[in-house]
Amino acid sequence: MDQTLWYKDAVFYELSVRAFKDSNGDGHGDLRGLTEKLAYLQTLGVDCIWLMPIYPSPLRDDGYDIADYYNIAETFGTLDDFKTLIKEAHNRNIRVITDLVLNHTSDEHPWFKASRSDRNSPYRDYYVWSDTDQKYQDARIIFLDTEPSNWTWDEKTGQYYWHRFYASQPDLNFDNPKVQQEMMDIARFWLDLGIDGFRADAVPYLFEREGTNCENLPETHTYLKKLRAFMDENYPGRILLCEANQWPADVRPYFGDGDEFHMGFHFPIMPRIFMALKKGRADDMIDILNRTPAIPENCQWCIFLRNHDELTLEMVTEDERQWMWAQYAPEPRMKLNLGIRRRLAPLLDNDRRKIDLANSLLFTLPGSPIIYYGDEIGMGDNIELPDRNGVRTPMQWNAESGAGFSQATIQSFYAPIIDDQVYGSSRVNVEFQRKDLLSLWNIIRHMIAVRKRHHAFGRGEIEWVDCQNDRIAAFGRTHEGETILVLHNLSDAKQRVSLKIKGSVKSLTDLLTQKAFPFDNGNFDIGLDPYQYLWLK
């Protein structure tokens, strides 16, 4: 099998560094911390650890906004400290990716102050400046519980600059060669390192032209082919995948034919998710997914069900985002922007029978599956913490008062421990998980393990079976001769799936228990428990 599609049948880990595991007692995660952590990830069946920004910042973006691309964030570490956990992952058969923010600096960073300190500066191109705050009127604001434009105006120099998130995050101007040439260099010096590549934040909006909504220009996708290009030829096996959160079909161009992106986060199904388990029906994921377009053979999806971010509601109508919000976001806390701030256990109450549905749902569907950190012990968040930090909060490993993730005392913590009676971690927490058999945990363990031994979930296709029930999403993932018929019941209440079964089988077999399900003439008949899922060969 090609080994430089392996992340085709990857399971993906998104974990901040602040937030996983403090090695020095400073209450802020680092890269020592989590290569003490590796062995966790390796039993757990990870594959490739995707890691939140940890480059020196201000912080007003939790690292997004950079303020040197060339350096490690202090109190993460050091260089040598990436270099050891870059080594010790692999050593484990683990890859790690990073994120590389393209299209956007802090304002803090050098080639930002010296743009804003003088027009003449060498600097000064490397931004958006505009005499005006009229110019692309058609671009929407992304941030609009925060930023009233996409314009800020800088007294200094009596200009506006150009920004898509905060204004503390001004937009690089990649109409300018030496900007393209300097994200090239700052690839390959991460690369040089040794990383397995890289997630690309917000690559839809790299480029302005008037009369557009300056989003997934044809001059990015001619930059993004290069940046591809560039990667194939020194560091082949490395990936690109991309973070642009639009329908399938604008994504779509993103995977080029086959020469941009290796991979990309299909934003859509995820909200689709939750419908249908609220909704206890599968009709919208069939529709998105009957809608998603085919991709070239050496490219993948991504999917997830939380991340770092809000649960974005972009990718639904207004009657469907107001309708999420009022199942899911009940208090005006838990929304924030176009989405909705919280984790995967509380939004799904907690039960555990949704949570591994869910996640059955994750390892089944077409492409590869990003856990985030802390959903698979059923973490819970704090919406009382601003923006989206209520979800990143610290690592529960242990019941003690610092949860096993720092030794320092809990004033000093870079944000507090979840300690409400449900989601604490004197409740929620690993070293507990571990032990019971029947934890979420070992739960998602397992169905890692499965999914690994099955290329049919990762490079199958799949085809929606009509089981007379719309209750129950029914879906076949082929691949290579193998076929695994795979049933979810999205109900609360039990549910009769029939089907006509071709050939000449005379039982199915659940991958996940090993349970046969023997049937007559074809004619297989099944009562499914609420919120019960099968794998079946």
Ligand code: NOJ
Given for the second form:
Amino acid sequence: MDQTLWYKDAVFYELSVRAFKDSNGDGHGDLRGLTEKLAYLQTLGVDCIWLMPIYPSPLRDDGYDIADYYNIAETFGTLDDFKTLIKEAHNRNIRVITDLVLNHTSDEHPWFKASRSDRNSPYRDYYVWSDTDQKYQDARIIFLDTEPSNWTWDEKTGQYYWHRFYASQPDLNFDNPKVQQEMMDIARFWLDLGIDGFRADAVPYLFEREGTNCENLPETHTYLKKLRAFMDENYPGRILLCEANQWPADVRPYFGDGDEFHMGFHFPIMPRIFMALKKGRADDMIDILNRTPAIPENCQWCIFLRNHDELTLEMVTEDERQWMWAQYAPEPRMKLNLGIRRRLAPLLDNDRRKIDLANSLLFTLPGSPIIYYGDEIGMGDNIELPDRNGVRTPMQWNAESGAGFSQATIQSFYAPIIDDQVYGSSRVNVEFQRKDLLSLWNIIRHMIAVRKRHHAFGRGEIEWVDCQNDRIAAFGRTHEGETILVLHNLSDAKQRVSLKIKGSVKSLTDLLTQKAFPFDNGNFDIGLDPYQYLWLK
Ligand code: NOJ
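Would you mind generating the form predicted in complex with the named molecule now that we have the form predicted alone?
Every component of the complex follows; first up is the chain already shown.
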């Protein structure tokens, strides 16, 4: 099999280095700590980790505001630690991708400091300046809860600068060829250190054009294709994963003719998985996948249940958004911008049946799955913390007072450990779950292992199956002569499934339990318990 297509079958894992494991007792996770935990990730079955930003930063957006693209933040360690991490990860067959933040820098980046110091600075044109804040009025504001405008006034030089996120994250000016080259150089630097690719942050917003919404512009695609060509030429097998929170038809161009991104997050399927679980019906999932255009052979979707941001409700209608908030954000402080700042387990009422089912969907729907750190043990969140920090608390390794995350006194932790009655680290932790064969962790590990034995999950077509019951999400995944029939009972009641199976098959076997389901005359007829799922071969 073509090794350069590794990402089509891979299981991804997103983590915050700060939150994962502290090796030196300062209360902040670091690269050495993560290196210690690679064995854990290998046991879970992870093929590739995505590291949230690890660069020097004033942390006004948890590192997505970069002040130096060529270094590691002091709390995380050194470039040598990074090299060791890559080497050790590769020894365990784990790949590593990092965040590449192209669109903006921190306002503390030397380029911006120079840019704002003087209108005649050679760096002035690295950013987007204007005499008026009336330009690009059709561009929406993303951080709605905090930013009144995409323009911020700079007192000293008497102009406004443009930013799609926080005012502390000025947008780079991609119309400047020097900026384009700087970003290429940065990519080269990290690729030379041996990383396996990038999760490219906020790519729709690279260029601005009057009269447009300043998203997904042709100029953006032209630049990204250049970046891809550069990678293909010099670093074959390394990937670009696209963060474009857009409708499938608008994400489609980011795959180009297989010459732009290797992968793209499928944002709209995510809220529809939560809708399906609440409504007990698959229609919304089916609808969005039907509206998802085919992508080139060498491309792949990346699907997720949760990540480090709020559960985004940008890719739903206004009615659906209100409905999702009503269902999943009963308290006002659970809302943030156009989303919900909660983790998977609390969203699903900590009900193992629903959490397992959601994971089963994650591992069987088209695309490569990505797990958000901590969700494999059903960690809780802390909505008392500001912004999205409530879903970025320390990883819960064991029941000790520092949760096995750090030896520091807990007062010096970068964020408090979850310590409530339900989700506290004395109850929810890796050590307990590894010992318990029926734990969420062991179920997820098992799903990953089974998934890896069948390329149909990563590469197969999907075909929805009518099983005479709209409470069931039933679909086939087919690849190279193998078909797997996946059934999910989305409801909290027992359901019957009846379908016709063509050919001479007389029995189906659940790949997860090895249980056989014999049937006669092509009439497959079984009952499913509430939230039960089967992966039938
Ligand atoms: C998307 C990232 O996921 C988010 O965390 C960040 O705040 C914005 N991009 C800006 O970089």
